[in-house]
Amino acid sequence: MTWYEKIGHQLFEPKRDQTPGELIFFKVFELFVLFYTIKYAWEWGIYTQLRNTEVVLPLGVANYIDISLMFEWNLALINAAVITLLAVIAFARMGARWFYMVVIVLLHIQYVARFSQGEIPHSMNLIGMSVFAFAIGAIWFPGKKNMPRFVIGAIVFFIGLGYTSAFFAKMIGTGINWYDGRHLWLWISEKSIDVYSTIGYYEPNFLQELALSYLPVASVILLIGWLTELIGFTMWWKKLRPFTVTLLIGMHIGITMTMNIRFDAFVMQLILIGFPWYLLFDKFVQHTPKWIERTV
């Protein structure tokens, strides 16, 4: 067996028997993705409709089409409604298998329309990637065993790849001194402006005061986070996954405390895919509910 076949077995577990708990967990996870897909579609649509007037920074498909069209004729709200309808139908497995693919395309348009104003958050990127995994799974890996294994395995693969890539991207972009604590001072100062403009005042917490007072402390905080990103790929291995994900969640809590950057959906998704929740379901459920059998 080659090294990539071994990784594939760790991610997709083709030889493991399917259990009711796995199907129940998969549908719970899909419901989580559905909720955030609809939430973001409407939040971005309402913001675009009310505030956007011109494209400041074209992203993604906006580099090729005039995305400012989404600012007129309530198109952003209509797009949100279409995303909601198709996503719900896809969740219920009542429509065509390509519905999730249409949802990810429309959600991308909604994203680039909303964030065409210059600031690009990435706290919701995992939701978009998950919808894409559902789209691929629904078309090319349908069925109650293939689709859950592909969707969860693909998401775990790309999350691990993303974190490890982030480590090397920082090294390539800034160099080995990326963990210099003065970078953290700069980011704390920048985010304090955002906090001040939002709530009218800013007061550093204990960890921020400690980092701002002692350069070595700030450097150690960055170094721990950076090295945690490096080992992100180890979540590809089933036995290591809970430990790696726990470290990544701790890293995000640290980012929130030091830089006031929240990753709510991001962290919740890590909690869902990082631990074998299906084993817990299997302890309490002996049979798969019929509606889940029909909708996986």
Contents of the next structure:
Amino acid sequence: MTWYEKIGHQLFEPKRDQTPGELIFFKVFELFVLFYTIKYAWEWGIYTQLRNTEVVLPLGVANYIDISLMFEWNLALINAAVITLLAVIAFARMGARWFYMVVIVLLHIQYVARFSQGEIPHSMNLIGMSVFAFAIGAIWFPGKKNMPRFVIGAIVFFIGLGYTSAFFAKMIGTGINWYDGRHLWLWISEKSIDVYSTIGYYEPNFLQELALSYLPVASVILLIGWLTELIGFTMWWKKLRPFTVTLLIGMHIGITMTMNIRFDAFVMQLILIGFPWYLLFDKFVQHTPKWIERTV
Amino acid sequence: MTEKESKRGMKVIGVTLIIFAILVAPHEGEFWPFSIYPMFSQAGNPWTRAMILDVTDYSEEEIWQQRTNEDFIGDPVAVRQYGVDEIDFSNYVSKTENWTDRRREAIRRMFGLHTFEENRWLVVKANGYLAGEDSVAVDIIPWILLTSEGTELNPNIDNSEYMSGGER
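Same protein, different state: after the form predicted alone, show the form predicted together with its partner chain.
Below is the entire complex, every chain and molecule, led by the chain shown above.
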């Protein structure tokens, strides 16, 4: 067995039998992704329509097309409506297998229109990667036997890869001294301006005061977070996944406390894919409900 | 899922990774939803953010003076109360290179023109940097004044700084 086949075994678990709990969990997860897809599509669409007048930073396809077209004629709202319709049909498995693929393309356009204002947020990336995994799964791994395993496995793969690549991006961008606590001081002061701008006042919390008062504390906070990113890829291994994900969730709580950056959907998604919730469903459910059988 | 499908799954992931690399490589690591997550990768660099201060009750002379994050004048305006995302606003100010009339006016429109019937708001840039070995300094630089009549630039700043992107 090659190395990548071994990783495939950990991600897709071909030897494990499928249970009602797994199918129920999969559909619950898909509902979660559907909810956020629709929520983002409308939030981004409404913001784009109301606020955007100029392109400050072209992202993605906006490098090649004039994305300011989306600011006019209610195009962003129409796009949100189309995304909603296609995503719901795809969720119900009533349309063509490529509907999710169209959804991710339209969602990309929605994202680059909304975030043409200079910010490059990452808190929505996992939802986007999930829609992308559903798109691939629906086309190349359709049916209840393959799609749930592929979709969840692919998402776990890309999340793990993302954290580890973030570690190396820091190593390349700054070097081994990235964890110098003074860097955290700079980010805390930077975020303090954002907080002023958001709510009109700013008071450092306990952890921020501690980090600002003691350089070693600030350095240790950064070092722990950085090393946690490094081991992100270990979530590919089924037995390590709950432990790795627990550490990552802890890291996000730390980021929220030190830098006032919240990743709500990100963390919820980590909670969903990081633990074997299907075992819990299997304790209470003996048979897969018919509507789930039909829509997986 | 069978062994064969598992193997195919890894091949599909491999192809996706290649597409991922092709998309993010020429776009500075970002092609949503693909990302190498480069945020915070360049540590220790000076930063620039922005905020708005309500300076309705202050004189012209006071308004245009450069200050710090410890002695700035005016109350910070909570931009989210106006439906504006603070990060968007900050990036709009810090990343705009050419402050054309249109781009200046876009800020007033962001908050609704009626807002300035009674208020005078000062858009400030906040520049943070490491000062010496053990402290961070934040300069508050008055940038654009928003009034009922339009916008005013800081007379103490050379006009070329408002058009640093050059002619396009």
